[in-house]
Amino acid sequence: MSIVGTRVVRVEDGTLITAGGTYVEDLREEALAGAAHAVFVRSPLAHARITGIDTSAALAAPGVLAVFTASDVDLPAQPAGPVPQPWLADGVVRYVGEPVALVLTERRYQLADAAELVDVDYDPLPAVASIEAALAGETVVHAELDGNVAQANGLAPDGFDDNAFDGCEVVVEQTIVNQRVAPAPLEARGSACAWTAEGRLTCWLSTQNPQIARMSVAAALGIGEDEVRIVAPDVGGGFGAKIGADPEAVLLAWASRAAGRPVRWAETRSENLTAMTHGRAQRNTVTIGGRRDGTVEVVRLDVVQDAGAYPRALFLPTLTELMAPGVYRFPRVETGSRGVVTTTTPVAAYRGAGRPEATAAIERGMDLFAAEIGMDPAEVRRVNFIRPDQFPYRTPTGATYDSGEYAAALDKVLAAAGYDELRAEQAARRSAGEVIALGLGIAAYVEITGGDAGGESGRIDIHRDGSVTAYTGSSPHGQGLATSLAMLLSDQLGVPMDRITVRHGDTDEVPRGIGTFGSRSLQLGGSAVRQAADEVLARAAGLAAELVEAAPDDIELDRENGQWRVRGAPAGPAITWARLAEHAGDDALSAGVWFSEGTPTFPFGAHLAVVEVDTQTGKVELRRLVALDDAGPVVNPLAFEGQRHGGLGQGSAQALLEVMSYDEDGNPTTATLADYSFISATELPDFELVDMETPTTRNPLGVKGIGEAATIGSTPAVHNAVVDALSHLGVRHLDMPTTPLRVWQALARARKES
């Protein structure tokens, strides 16, 4: 019997459990002996002319080793986007947590004492701390930039057909924020750097990807790749938010140079929620127009994007137009997007990166077009959906689904939640002029994941004694990625998982890799992985014949106990994994390769949220959350368990609490968890979760990421449904997060226009 798709429980899980894990401030390296601690300074304005900075009194202080400004940082400009940051603030600061100093102590203890002592003196500038604002173009955020607008794609804003929804029945509008919110991995960012007294560079970094983080780093320091090496310790958490190397742990490594000694940083959780890149952030505009049969003709979506102070993912927007159709065959499609500048923390990948934007407001839009003809919100979605036979289907906006059964999967999550008797008991609430309003929301998504197309390495090593060890250059940070890899190889190879050791995370060990994001590590880690079994196993069998003098064609791998025989001989002569190593000599059963598909896998599923809304005071509570998440074959489900279920946390959490928000003046107003809403166990229900696997012919192992997709359809889900049940008192949308107070303003303003 086959390990795979059997629950085995995480290999990970033993040591985060009782010893916990090994995080970039955990270290005990013997080459961070001495190291000194930093601190950045950052700005505390929104945008200000930074009119001096006086470091005297700091550098006078007890334990201060060195405090650095902009004029004394020679790297060279950052590569990314259209205003590259700078290593530190020159001249003006543009938000609030920008690095403006940074300061080396002996002693962590000293650092907050020592920044306090750096002397920035600012001459405030008008912040620009909404779209609307940035729109507005009254403040000039970049002067290299026009307006404002760091980048326009598509038809937006001007370029859309004036008489694209001529002959539509039905036309509904609605723009949607889509709001800004902070990854807050239970980890923050941290790193550590110790040069050689040769110059080479070791960098920990709390990073997503290694290999990434080291060519960013040796670039900006002017030195070759091999003469920096990364490790990613344990990381808690990333959310993509750790994609690369931040320009704080690049500076880092500077300093260390500079300083001749090793250094070390760790982000307090305010530093964190303000200075770490955030998520989401977009404001959409949906319009939707078809028949009163619930037939959709046309869908527009003006994409508008928070890029912050300088944009270093303006791929985002590009994504969700990519997406827009959803998981509908509408015959028409127009999409355009801008990125537009704040004086705001920058805004980069968050779990979904730009697809989960797409479902909102495609899902929200079908919800509208649904009451707009009085229809019920399933049937709408079941008249508009790609059919089975369509694939692989092309989208009008380019992307090229593989496959998905998306009716079977709304079916199938309707059956198990008994959505005709919510439906009753809705009707039954109502008629009863019940307080406690009861809410359903649908949402049907389709994501895509390995999407850069970069492809992964894996190299398999089988050892003298039989066992094995696994390279990859996917680099888990909490998805088990190593259980996963260790049961494909032990269904291909017949060894035990005991004996498989799976490596990852140091660019010594794994110089090759492209790293964790956009769920791509099983279906590229794994298949290159699998791949490099199978070169392996070929060879084996031909050594394996050698011993036994037989024909290669005629030996096989007894998969239950990992020996070769002879074909159809039980009772012959059986070759171990060992003998047959030990036979081969060095490096004779190791095996490398580089695996690229080309083209991304396109998860799917559906998901459907009850909900129970006090009228009274607007509280919101999430009752049943019943979701269905494709992403082909399950490796373990255990793990696939796992991720989906934080991902439906967290995209309830966007939902139902969390948003990064600001002040006109461009002063975060939730820089703490105290004011920051993050979610926990007992805003959530027990999840119901539906089975389904629809498989891809794009890699070997037929599977696609689910890192992400519970996400993508949670948060459309439960937005559906807060306002499906405000809808019988004349709400007809509210924007995220749907906090009490929100509601209560909804049910307020819908009493006074009606």
Second form
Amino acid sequence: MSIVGTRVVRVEDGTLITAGGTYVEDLREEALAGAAHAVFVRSPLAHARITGIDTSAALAAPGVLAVFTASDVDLPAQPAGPVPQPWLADGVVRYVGEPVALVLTERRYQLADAAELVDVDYDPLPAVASIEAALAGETVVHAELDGNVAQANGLAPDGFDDNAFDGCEVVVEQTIVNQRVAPAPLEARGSACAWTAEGRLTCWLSTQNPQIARMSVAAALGIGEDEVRIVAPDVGGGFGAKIGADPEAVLLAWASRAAGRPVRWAETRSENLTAMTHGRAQRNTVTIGGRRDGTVEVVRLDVVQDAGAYPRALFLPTLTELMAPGVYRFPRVETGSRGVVTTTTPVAAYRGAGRPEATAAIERGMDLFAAEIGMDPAEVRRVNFIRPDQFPYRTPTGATYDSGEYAAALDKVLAAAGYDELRAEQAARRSAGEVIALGLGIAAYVEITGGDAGGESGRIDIHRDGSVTAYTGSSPHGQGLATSLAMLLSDQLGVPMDRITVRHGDTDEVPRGIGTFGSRSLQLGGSAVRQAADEVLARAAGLAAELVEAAPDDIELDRENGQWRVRGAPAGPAITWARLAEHAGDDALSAGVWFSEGTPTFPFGAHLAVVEVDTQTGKVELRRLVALDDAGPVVNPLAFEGQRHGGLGQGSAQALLEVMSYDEDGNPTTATLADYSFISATELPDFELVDMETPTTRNPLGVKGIGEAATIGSTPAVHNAVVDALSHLGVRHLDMPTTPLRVWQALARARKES
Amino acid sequence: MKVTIEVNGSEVSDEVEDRTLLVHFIRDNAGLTATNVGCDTTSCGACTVLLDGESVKSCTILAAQADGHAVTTLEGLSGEGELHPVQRAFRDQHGLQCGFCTPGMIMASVSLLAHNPKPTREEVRHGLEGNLCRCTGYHNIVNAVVDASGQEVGR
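Return the structure block for the form predicted in complex with the partner chain; the form predicted on its own was the one displayed.
Let's see the whole complex now, leading with the same chain.
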């Protein structure tokens, strides 16, 4: 029986549960002996001119080795975005948390003292702390931009067809704030750098993409990529915010060279909440026009992305536009987006990265449309779903969905949840006038994975003792990919799991790779390893044929026992992998490939959330979350479910609690974990998972990505459930997070209006 | 000042700055790095250890306060070659992903079970409220603690 598809406990866990992982801060490498410690002095103001920096007191403090400011840094401009961020603030600061100076000390406990002594004079400038303030344009954040719009794409804002909704029986429109949230991986950022006497750099970096990080570090420092080794040790979560090398990591490598000694940096949590990139931060206006029978005819999505002070990820609003039609066969969809700059922390990828925002807009919109025509939200979706016989389906925004069973997914979820009974209970509670209102929220979603089309590397070596080492350019950090790849290889080669080692994360070992983001690792990294093993198998068949003096076509691999035999001769000679490797000689049973799918895959699903809302206090309790996430065939259900659970947790967190907020002056008001509402175990229910597997034809494994899917579905499901709970009281919409205050205010407004 | 703490059964004695946090004593002086620092406001629980058998957040205690006391960290939980029931259950139930919260989560769970050997799922959630995890949505962590308590895990 194949191991693939069975619940295999992770090979990663043995060390993690007994000795703990080895994260950057845990490294005790010889090369880092005597490392200096680093701290960034960061701007306390959202927008200000720097009129002077006095480093003399800091330099005189105990243990201080160096204090660097903008004028010391001789690196070329950062490559990202239309207005690159200076490595250290140069004349003007544009967000609270922007790095202004870098201090190196002998010991860790000297850092905070020294940083305090760096005396920076600021002349405050007006903050631009919201999308509204950015669009108003009274203060321009970057003189080199025309206003505060860094990118306009599609039809926004003036290209929309004024007559698009003419002839529609019903038109609903809603502006939906997809609030800014903090990725907050439990390990904050960190890196450690050491140069050899010959001028070769090693950076241990908490990153999702060592090879990409190597490219950025080498380019910035002006040295060859082979002069840089990046090692991702154990990484304590990334969620998109640890893609590549952040400016701090590059600066640290530069500072290590300048100071002539190894340097290590560990970000504090409060620093992390303001200085690591944030996610989401969009304001989306969705307009839906259609008929009273539920048929949607036209959809418009107008996206405004708050890119923060220095735009780094303007692909986000473009992805939101691409995914605007969701799971529906809308005949006409028009979209546009703007990316605006504000005096806030830069925004980049966060679990879902552009797709959750699209799904939130259309799924909230479909509920509004359903409410307007008095139809059940499930029924409205059924009327408009893309049908199974329409795949591959090209959307009006230019995506080509590979495969999907959208109606079946929703029906399975509703059946599992007991939707009709829940609606009956809701009606009964309402007619009894109960204070605790029941709300049901549906979201149907489609997601895009491996959308970067960058491919991935895979290599396998079969050693003379019959053991196998696999190398992947993916860089897992909690997903369990090492276990999943070992399972695939065990199945393919007939080698037991404990004879297979999966290596990743060190650019000296795996020079080529893209890494882990966009839910790409299994579909691209897994397919690459599969293809490499296929090459070895083909060669092995020939070699085994030589040994038993048979034709290669007559040889087969007995996967149960990991032996090559003549087909149909179970008692005949058997060649083990070890024997074959011995016979083949060095490198004969090794293969490295670059797998590129060329086109992304489109996982999908449906979620149902059940909430109870106390209509007196506004308190929301998430009671149930029933989720179907279809990403094709499942390699390891344990890891697959784990990815879904995590996504459900983070999606619910955005709907219920989490928001990274700023006051009018651009001061972050949620800059510690005491203020930021990081979701805890008490605020989540047990999750109810429903299974379905619809394969793709776009890779040899038939798999799609699962890393982000459940985040995308759960956020609007929970959000819709809260609105649904209040709908009989006149609430049509409220923005996330649906905190008690927000709910209470929405109810108070509705009462006043009625 | 000089601080002496029994860490996982062995006495560790060192001269430290007065303001040294227990977590840094454990990591830097005792050289045990399983215990992680995840925040600076006593919110996340990644640094949870047992102090004289009770769970504490070691980022909130000075090493000096633990002087003369006994600390147990993840590394001291099991003997050679065998797993503590909580460790086994975290692995079997896939109660960890990136592993960063895991040492603190396991130590908090050990403490929870010492006080409440057969907790309900709800009690587990409340017992672990002070330990944050970004990866698992807590579902399998609850499963792991229920499993470790010897109760049936209804998924």
